[in-house]
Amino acid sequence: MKVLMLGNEAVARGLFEAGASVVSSYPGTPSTEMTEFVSQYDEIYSEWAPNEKVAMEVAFGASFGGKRSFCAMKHVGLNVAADPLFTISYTGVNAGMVIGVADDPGMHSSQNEQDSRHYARAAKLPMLEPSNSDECLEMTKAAFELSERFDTPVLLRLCTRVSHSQSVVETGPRTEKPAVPYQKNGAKYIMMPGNAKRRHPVVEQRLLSLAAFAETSDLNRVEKGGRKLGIITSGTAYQYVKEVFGDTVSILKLGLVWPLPTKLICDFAASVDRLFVVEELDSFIEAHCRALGLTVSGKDIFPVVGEFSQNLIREKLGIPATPGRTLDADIPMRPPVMCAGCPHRGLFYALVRNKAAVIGDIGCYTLGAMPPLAAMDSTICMGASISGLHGFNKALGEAGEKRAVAVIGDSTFMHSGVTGLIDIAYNGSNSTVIILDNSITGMTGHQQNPTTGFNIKGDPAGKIDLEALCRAVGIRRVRVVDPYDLQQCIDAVKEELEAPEPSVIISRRPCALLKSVKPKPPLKVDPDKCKSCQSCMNIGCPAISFNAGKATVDATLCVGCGVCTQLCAFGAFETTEEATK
């Protein structure tokens, strides 16, 4: 049957059809839906792991045990999992193992624009790159075949426009894969130096075999279109090239982006008068072509920054594009904001009131960096807030300890925050860590995590007790506040900054968007009571705006959290029930 599927959904379908049995991932845009869709297949065991390193190790263990396995992550997640990645390259697999990694050119939802193809080369692993949903399904299955044939984990690289685009796929049945018998084989699976030394030549040989395979594999294909212009491309860039040129130029479309086929590329180059490489992000294929001594254009014309599109290709190659209309008006930006009623808002307000320096982390609460709160001083990567704060305080001593806090979400704390907290407890800085516990993984669209008490299917699951965990690592001052209670938060931050020992404040309120959180009736401003002081504007609730010199509440957005009422010295905010009485 023909159906429209997201690229991520098609990967999940590919896993189902390939007979995969175990999937473990940590969510990260744009990779998240691969695992979410997998969780709908009862034939596959799936889980959210605390982080990507754990996920990859779980997948490795499953492959080791004899079942086809998979883990998914975003590009920066692959950094977290890089440690096992480089060594499972040495051990190889038992049953097939595939690692899905989704890059984010253009940084729609990421802190950097990393090109994950470098990992394939660095870890000496094959990498496939689909360019639409249909190929996502097919290449997922092909990846397992390659994994078992060449005894290697296989990287499957997607990017935002593949992960989050729907196109037509033809689905097929599942092929059950009986377990590959597990046999003890220390020389292959115990990577202590003596064994690892013997595995490295195996890895090098495997790469040569894969490169030979790449020459003839139908994962790579030449689409003939005359000799004037030849373009080597892959992934979404291929689709943009097709959009612009159709069948009028010759294209070498690479589905296996590492190792690259030397002879195929040289033959293709010889078959055309001018050769271009069109690839998003780094000059990966181009560098390879240059190393082969080919004359090629690529990053001398195309950017290394941001996403491509058909018009970008037209523009860079001097082909006229349709110009758009322009409007003679200043269109204000519409950046993402914390939602109306977001529990993080009150806590950030308390930090601003305490003039705290805030070492931040990755999650919805990163939006606290935006005006009017502007309550964030740094954001690096998952978990960096807590360890960063510790370093900051070791450098500055009391000057830091009395002023700076780390702010991290519940899911991020589980991911890689707790190790930083252990460092604080063990190596003693009087640091104040704030865990924003909104009882879900908010940013990526509400995935369960070890603090929520539910697993990926929404079934009851082991639940980490954050207070007990913090105490267990050696923090004695642990307290819980309600971020809807501003005074309580302001006082707690003040006290913990002053406290002579490390402390944790858990700011606890479920995300306002959770289905289990029932909104209260919206508030209303009494225009006679509103003295236009604009105090309520300081929390940046998107439901409050100023019209004709008075605050007004957008009843369609307001969830009645009541935070604004605490800011108004004139009692202008009223509940609508009262107002209607």
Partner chain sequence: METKNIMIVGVGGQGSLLASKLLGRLLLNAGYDVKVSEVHGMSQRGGSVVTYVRYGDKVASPVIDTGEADYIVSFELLEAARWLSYLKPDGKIITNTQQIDPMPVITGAAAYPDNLVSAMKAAGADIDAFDALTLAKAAGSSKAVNIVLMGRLSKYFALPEDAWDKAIAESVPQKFLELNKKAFALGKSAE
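With the form predicted together with its partner chain done, generate the form predicted on its own in the same format.
Here you get just the chain by itself.
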């Protein structure tokens, strides 16, 4: 049956049809929907893991036990999972194991533009790269076949445009895979030095066998279009090339992007007068071509930064650009901002009032860096805030301890923040850590996590007690505040910065966008009471603006949180019984 699917949805369908049994992932844009769609198939056990390393280890355990398995993550998540990745390459698999990784060229929702193809080369693992939803489905199934044929985990690389675009797929039935019998084999699966030394040559031979496979595999194909111009490409860039040139140029489309074929590329290069490599991010394929001694153009004309487009390819190859549609009206800029009613806003306001240096983490609360709050000083990666604060305070001593805090979300604290807190307790810096507990994984679209009490299907699950956990690792000062109560937050931050020992503040209020959170009636402004002081603008709520010199509230955005009423010295904000919708 033909169905229109997102790329991520098609990967999930491929997992279903391939007979996969276990999926474990940590959400991260643009990879999240792979696992969300998998959760709709009752034939597959699925879960959210605390982080990507755990997810990959769960998937390996399932493969080890004899069932086809999968884990998904975004490109920076693969860094977290790199430790097991490199060793699983040595052990190989029992049943098939596939690792989905989604890159984010253009950094739509990421802190860097990392190119995951380098992991395939470094870990000596095969990597497939689909260019549309149908290939997402088919290559997911092909990845399992490769995994079992060559005794290896297989990386399946997507990027934002493939993950989040739709195209037609041909669905089929699920093929149930009987469990591969588990057999104890310490020489293969126990990677102590003596065994690992014997496995390394196996890995090298496997890579040679895969390279030979790449020469004739239908995962790589030549589309002939004359000899004047030849383009080697893959993934999203292939789609752009086809939209620009159609069938007028010759194309070598690579679906197996590591290991790369040698003879196939050389033969293709010999068949054309000019050779280009069109690939987003790094010069991965181009470097391989140059190592083969080929004369090729690529990053000498195409950028290594940002996403490609059809017009960028036209521009770089001297073809007139196709103008897009434009609107007559000027559209106002919409800078990223925390939502109206976001519980993080009040806490950040308290930090600004205390003139605190804020070492932040990855999540919605990163938007606390934006004006007017501008409360953030640093953001590196998942879990780095707490350990970063510890180092900051060790460097500055009391001067740091009395003015700096770490800010981290509940999900990210579970992901990799708790180890930083253990470090603080164990190695003793007088640090103040603030956990922004909004009862969900917010930034990636409301996925459950170990603090919410529900699993991926929304069923009741084990729930971490954050206060008890913080005390258990050695923090004696643990307190909970309501971020809608500004004075309570201001006082708590001031007191904990002055406290002579490590402390944790849990700022607890559910995300305003959760279905379980019922908004209060929107507020309104009495223009006679508004003195135009603009104090209410200091929290950056998108529901508040100024019109004719007076504050006004957008009733369609306001959730009646009441934070603004605490900033107005003239009582201009009033409640209303008008329903929000």
